[in-house]
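Let's start with one chain on its own, the form predicted on its own, as structure tokens.
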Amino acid sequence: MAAINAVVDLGKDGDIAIVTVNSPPVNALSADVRDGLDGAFKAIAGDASVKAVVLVCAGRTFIAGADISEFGKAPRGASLHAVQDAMESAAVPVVAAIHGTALGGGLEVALCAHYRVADARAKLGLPEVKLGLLPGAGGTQRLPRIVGAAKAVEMVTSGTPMAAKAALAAGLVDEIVDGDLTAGAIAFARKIVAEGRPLKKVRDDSSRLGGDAASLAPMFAEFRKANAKKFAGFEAPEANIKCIEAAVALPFEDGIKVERSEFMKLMGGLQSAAQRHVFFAERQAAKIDGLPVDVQPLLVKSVGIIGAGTMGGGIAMNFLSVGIPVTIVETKQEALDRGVAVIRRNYENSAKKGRFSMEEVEARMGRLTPTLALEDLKDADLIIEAVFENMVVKKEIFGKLDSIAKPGAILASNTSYLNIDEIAASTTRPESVVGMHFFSPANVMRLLEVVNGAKTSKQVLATAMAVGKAIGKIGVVSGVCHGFIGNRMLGARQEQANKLILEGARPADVDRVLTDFGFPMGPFQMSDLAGLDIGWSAETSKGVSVRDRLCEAGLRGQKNGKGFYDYDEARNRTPSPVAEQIILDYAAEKGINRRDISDEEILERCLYPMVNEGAKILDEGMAQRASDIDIVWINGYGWPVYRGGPMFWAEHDAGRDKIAAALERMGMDVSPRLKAGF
């Protein structure tokens, strides 16, 4: 075997040339990989003894995609188009041997081979839409010519990869190889040579498109209509659809021109920059600043959870679903039974939707041990407290845990606001105490705020982050402050939203402006969903706030169909005249002169103070980096991903100077970090 360069080798098995890419960790299409492939196919073109070529990758995957670290930089090395052309125009059959994932540019390369084989676990897809892009190397033109326009438009707009078995059925691969992939691919190559099979160029065969432009127009129209809500605000899905339409309506080369034009528009736009920022920010968030390289996470084989309510049950499901046994504790049998029943119902509903079998439901439930005895947590490696937000109660629980939990056990609180250091002080092992703030519903939401107490050990912090990853969460480290990262910033937004409805904006106006911006719901819709009476007590209420008066009037939100909105049986909402009158009466009582408030003012007053609070969080070292704040808000609060998070948006869209000047006009204390940069 001869090295073409540091990452591509060219060898032979008799008359079969074997091109091997070995560029860890994922064989991305870097300049070196492209140069190596270009050199390999040029060498093959000059070797008359070669009867076929097998393209294979070393390591855990086929070419997993483009090297996105090169995006936005000056091009170097062989172009991807040149590599694809060399493969497609080769004088002998080229077989792509796929294992792991063939994604994005990796699949676009494979589509230029004349044949494709894969192992049974391979996945193939074009996920560029998740980065605000579209396949820019012929993917939108070749894919529909092999799987049909209807399947192609679904694949490029969702980014969801296709499993090997489905790919075989769709014609995307020609054979699934059992056993050694390279040996199987070589055998396949020899077979097609012996049978004299043609050099199948995907680009030249339009027979699988499924129809012409006229006959497929209704399919495209229906697809757009069915996905309008999901695609709202995003530019990339529509650009992808246009390219598939071009594949149907135009000759290949003309379709490529449409693809290139649409790709360049997206690549130069703010949305793709935002989505690429999020891609890297998620990976960066996993890194813990100042963590010594020799710190290893503790092994967590069993988990205890205190509280079987909405949060406790949801948290438990995360662990049960990945095979970790859970002991869940409640104070009363009725509450325990109710919590266990909700967990079972959630799993059964998932099984009914085909996500897994009823046998799997029983397997997961079999890992759950319900109990009324806190002492039953004595052997747990990790104990998560998930009771209501009351410092006295939490300190009492942690004091008891201190005498029950085994040495080395991690004691975590799911608190969303309270001081972890104060909770830790109720134990003799504050180094073992950490915050693990899950977001509701905890079995669905991806975010986990890991709160690093003043005395939390590095190993405990690393373990909490590792546990989050193991159960499919995106962990973000926060320091100890009221509300941590997310709720602290949410408080700044809610304060302004509450002022706006007194000064003249209607709750529905505030919600509309924020949903138009891209949030799934506005602050008053969110309040109704959560329940207006959370933390409210009829016995102690004195009508000092609008919320007090709403609750006193029996308006509790969606739970009783009356809140800032009235809800019908299908939970459709209309603004509540009762709530609006309460707001008007309160404003009059406080002597507030109401006025017309523009949408622009609503947006600025809701979002700018959030950005300012984010800057203060950075000032105080409560977040490790600005991008962590973006990840919190995207994954925990529904900030639109195509806007990159509040700190990215402030830096690249709204403008820090503009925000700082507006905050000063509002009379707010502006963080120096906001003016200086994040």
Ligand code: 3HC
Second form
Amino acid sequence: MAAINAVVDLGKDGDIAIVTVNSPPVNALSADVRDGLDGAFKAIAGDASVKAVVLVCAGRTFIAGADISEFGKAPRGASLHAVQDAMESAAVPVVAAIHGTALGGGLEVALCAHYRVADARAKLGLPEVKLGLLPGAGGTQRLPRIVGAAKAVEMVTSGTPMAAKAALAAGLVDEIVDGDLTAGAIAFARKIVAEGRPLKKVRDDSSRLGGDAASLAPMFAEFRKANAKKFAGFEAPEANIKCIEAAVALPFEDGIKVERSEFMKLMGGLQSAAQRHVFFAERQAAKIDGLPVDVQPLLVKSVGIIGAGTMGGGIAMNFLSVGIPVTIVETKQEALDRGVAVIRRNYENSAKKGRFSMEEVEARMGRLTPTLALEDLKDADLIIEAVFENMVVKKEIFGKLDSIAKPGAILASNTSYLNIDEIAASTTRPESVVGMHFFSPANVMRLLEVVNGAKTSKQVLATAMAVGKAIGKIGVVSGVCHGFIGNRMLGARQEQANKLILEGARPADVDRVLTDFGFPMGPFQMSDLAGLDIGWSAETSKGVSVRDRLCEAGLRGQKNGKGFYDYDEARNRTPSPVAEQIILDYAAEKGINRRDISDEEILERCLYPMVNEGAKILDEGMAQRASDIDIVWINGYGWPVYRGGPMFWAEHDAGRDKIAAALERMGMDVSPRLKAGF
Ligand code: 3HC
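The structure above corresponds to the form predicted on its own; please give the structure of the form predicted together with this ligand next.
Below: every chain and molecule of the assembly, starting with the one above.
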């Protein structure tokens, strides 16, 4: 085998040339890989003894796409199009041998091979839409020529890959190889040479598109309509659809021109920059600063959960779903039964939707041990307390756990605000105590704030992060401060939202401005959903806030159909005149002069203080990096991913200086980091 360069080798097995890409971790199409492929195909073109070519990758995957870290930088090395041309116009058959994930530019390269074979576990897809992009190397023109326009439009707008078996059925893959992939691909190449099969060029065959522009127009119209809500705010899905339409309506070369121009528009836009930032930010968040390399996470094979309410039950489901047994504890049989029944019902609903079988429901429930005895947690590797927010109760529980839990067990609290260090101090092993703050519904929401106490050991912190990953969460490390990263910033927003409705904005105006920005719901819709009476009691209510007054008037939010909005049976909402009157009366009583408030002011007053709070969190070292804050807000609070998170937005869209100046005008204390840069 001869090295073309550091990442591409060219070898031979008899008269079959074997091009191997070896560029860890995911064989992305960096300049070096493109140069290597270019060199390899040039060498092959000059070698008359070669009868066929196999393109294969070393390591864990076939080419997983263009190298995203090169985007936005000056172009270097051979162009991807040149490499693709060289493959497609090769004089001998080229076979792509796919394992792992052939994604984006990787699949687009494979689509320029004349044949594709795959390992049975391989996945093939065009996920560019998730980066705010579209497949820019012919994918939008070639994929529909194999799988049809209807399937292609679904694949490029969802980014969801196709499993090898489905790819075989769709004709995207010509053969599935059992056993060694390279050997299987070589055997396949020999077979097609022996049979004299043609050099199939995907671009030349439009017979499988599924119709022409006129006959497929209703399909495109229906697809747009059905997905309008899902695509709202995003630029990339529509651009992807346009390209598939072009594949149907235009000759290949003209379709490629449409793809090129749409790709360049997206690539130069802020949305893709934001989504690419999020891609790397998500992976960065998993890294713990200063973690010594020799610290290995502990093994967690069994979990105990205290509290079978909404949070405890949701948390339990995460573990049951991935095969980890859970013992769940409640203080009363009735609450325990109710909690277990909710878990079962959730699983059964998923099974009814076809997500898994009824046997799987039973298997998951079979891993759950309900109990009233805290002592039953004595063997658990990880115990997560998920009772209501009360420091006295939490301290009491942790004090008891200290004498029950086995040595080395991790003691975690799901608190969303309280001081982990104070909780840890109620044990003799604060090094084993950590915060694991899940977001509701805990079986669905991807965010997990892992709260690093002053005495939490590195190993315990690393374990909490590893556990989060194992159950499909995105863990973000937070320091100990009131509300941690997410709720602390939410508090800054809510404070302004509450002021705005007294100064003249209506709750529905505030909600509309934030949903127009891209949040799934505004602060007052969120309050109604959570329940206005959280932490409120009739006995102690002093009527000192709008919230107190709303609760005193019997407005509890969605749960009783009355809150900032009135809700009908189908949960349609209309602004509540009762709530509005309460707000007006309260403002009058406080002597607040109401005025017209512009949408711009609402947005600035809700978001700028949040960014400022984020910057303070960085000033205090409560978050490891600005991008972690973005990940918290995108995954925990519905910040629109195409705006990259609050810190990205401040830096690249709204402008830090503008925000700092506005905050100063508002008379707020501005974080030094906001002025200096994150
Ligand atoms: N470019 C650059 N770096 C990439 C990359 C890419 N396309 N894909 C992954 N990486 C990096 C990650 O940042 C990570 O780096 P780190 O270790 O320094 O944090 C490392 O590779 C490993 O990635 P993961 O942690 O994500 O590894 P997994 O095994 O969990 O997942 C994967 C592997 C499924 C390939 C996943 O990385 C992935 O989905 N990658 C992106 C695929 C993609 O979007 N491809 C399309 C790119 S755009 C394109 O091709 C445009 C074209 O149309 C012209």
